[in-house]
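The data below hold one chain only, encoded as structure tokens and taken in the form predicted on its own.
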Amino acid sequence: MAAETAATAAGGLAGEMEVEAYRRLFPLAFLERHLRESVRPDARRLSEPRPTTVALAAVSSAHGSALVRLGDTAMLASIKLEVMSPSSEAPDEGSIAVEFHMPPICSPLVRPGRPAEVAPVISKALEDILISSGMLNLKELSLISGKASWLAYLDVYCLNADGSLFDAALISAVAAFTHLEIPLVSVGDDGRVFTVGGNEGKSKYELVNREKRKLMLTNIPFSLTCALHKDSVLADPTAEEESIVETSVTVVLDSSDQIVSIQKPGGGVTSMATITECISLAKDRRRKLREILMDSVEAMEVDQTD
């Protein structure tokens, strides 16, 4: 009896050995045998994303931060603000600056002392999203007109890279922002602008706003990457997945499930139904990362009440 348990223990072994020595050898005929019966090489459907956190109050040093889990993928959004003269065109506004980071730690593509060719591409495409979504009022950081504003440095970490790299990234972007207090200030004698902290600095400086408040964030967006393959949509790509895959497509959507932004990174022509496929999926996805969110923003309250 303890041969025959063995002996089915080893073939069960080799089966493994020999499976996973298949995907490495021939990985676009292992995905396109999994996406013949409908199914993905982890198991998921193909319209299904992968399971997905958020935990507000990552980084307690930050005025604002996220921590973000898209299966795999893990990013750690951090904002800090600091006080600036306003440009004269928009003396009544502040200004927010995004930089997206992918340390060697994240990924065996990423070299030391090579940057990721991907990072600056992410970083604009994040900074374009938050400020044409109309997420952001950048009214709301105006201190003093024409005098002092707030600019807001969003800082992303990618702790691990595996796939949806941009989508992983908006969602912690915009939980930071969501998570983001505003500091108290006052004026000193020398016109310098300078944050207040404690009731003992209520009390002894001349404040510029009363109270720490949030930032009114409307039309907030979120993203869904699709991969595409063939007749196939998978949506929420792994970096296996999108190493193999002839292309993919990146719908952004806002609170309203308007069309914040469309991007397909090269490949071949892709048909009308194929996008609209695409933006459906993004839809229902919106509604669900807003539930996502929304629940950690509770929880972190009643963990403050407590």
Contents of the next structure:
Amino acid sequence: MAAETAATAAGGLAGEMEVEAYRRLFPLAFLERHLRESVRPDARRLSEPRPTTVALAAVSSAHGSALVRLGDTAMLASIKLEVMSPSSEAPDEGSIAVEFHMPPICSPLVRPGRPAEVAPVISKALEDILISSGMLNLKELSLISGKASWLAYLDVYCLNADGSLFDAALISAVAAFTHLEIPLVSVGDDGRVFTVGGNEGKSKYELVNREKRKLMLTNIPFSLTCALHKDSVLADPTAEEESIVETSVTVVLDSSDQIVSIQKPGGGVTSMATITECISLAKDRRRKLREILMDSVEAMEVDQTD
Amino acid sequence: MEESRAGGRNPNQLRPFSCTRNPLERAHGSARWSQGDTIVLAAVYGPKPGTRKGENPEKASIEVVWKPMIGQIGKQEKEYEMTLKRTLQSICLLTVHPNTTTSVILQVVGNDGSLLPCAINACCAALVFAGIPLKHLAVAIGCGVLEDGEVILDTTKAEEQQLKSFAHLVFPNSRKSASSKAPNQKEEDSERGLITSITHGVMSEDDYFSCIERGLAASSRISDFMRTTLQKQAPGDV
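Given the form predicted on its own, corresponding form predicted in complex with the partner chain:
Full assembly next; the chain just shown is listed first.
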């Protein structure tokens, strides 16, 4: 009832009010008027995701890093490797530690004493998906079986939060892993493993691993978040759309289009047909994201050989 | 050959479940929901005046606190809290009591698999016992996918460790037809949608949809159980 009267009041005032004021005062009516013309407030079609760019080697001091922009959402992922002793249950496997940070720079809603609610949830979801998708073979992170292995610290920083945070975080994490180069190490006299750099290092010390290696990644997962409003499916919502629309579905697919994860936390009752549509949108998105990632990897390799 | 599950259950069989009404006297509503050895105690306090900063004052807000059985509160608990909050927000009528906060506190008493579905069922029952206005009930079920693609319902902890993947699904309750003719089960099922879906592990699209199908069928049983348990008791009843 209240919504109806607000909408008619909005209709009456619309002629007199400025667009920005209307947008702030009646966000739902503003969005619905756009959806009636099958377009969104930022002039995208309903199923169109925002332009995505991936830049590898964003952090020169890290062993692997990537800066991803998904429209205005920006994520920086960096990986640092540290040598540690493997656990007794898996002596020839390394491990990863994933942390997702939302510093106050990313959004006016996040303040130092008020951490974002979604940060630990995205952090856990990232870790689960990186491991369950089978992208990483932890045996590749092993150095000396039973004695030394790599612990990869993956830190993802949200630099600008404008919707679809999980999607951007996953792309940046995956891109950082494709860029990751394992440094050369050698064993010292005291039995400690240390990293060796430069060309003289190669000839001076006895190396544990022959050459700097990149990880072999199979089954790279990519995701797409869709906001569901009545009958419309909005792919890759912005923060404004996410705050108005209560229901969202995140579909993560791997390279053989198998479902790695479907997260739909609450929201309205959704039909199976809508879920099927979200999955097919995610399939298209996966193919495009894979191309974008491969292009940036090739561009990186060209730069290195120059 | 179908392997029988531990405890002799067949793939579609749920563990015996029970719901205790208002075990906590001080809470406005509470429920103790058990599915086999998985037991969750949910308490509802509310509606209390005022909303937290950042929440919409034109609607009621829901606050969820999850207390694990052992250990400290970590990311897993935060994830459960967020999932529960959003699921409960979609079943409650939020505009009836604007600018109020309803707190839902969960305590895990026993964990033997299918913890999140058990918790959601417990919350839903506790909300009904507290008299919070709801649009419909939330019926939750856990489905697991085995290596050969077989779907099993209501997984135990031991089964969850062997599974390829599993899904926790929440459906609205099945409708009781007012007309005298028996409703066509298949038609009714296809109209029911999905409120929440949380999956872990890799599964194919077909596996996912067969989980939903099986889950939907099983949820009508839980739904009927809820309907009888949650009905207000007449003064004459014990």
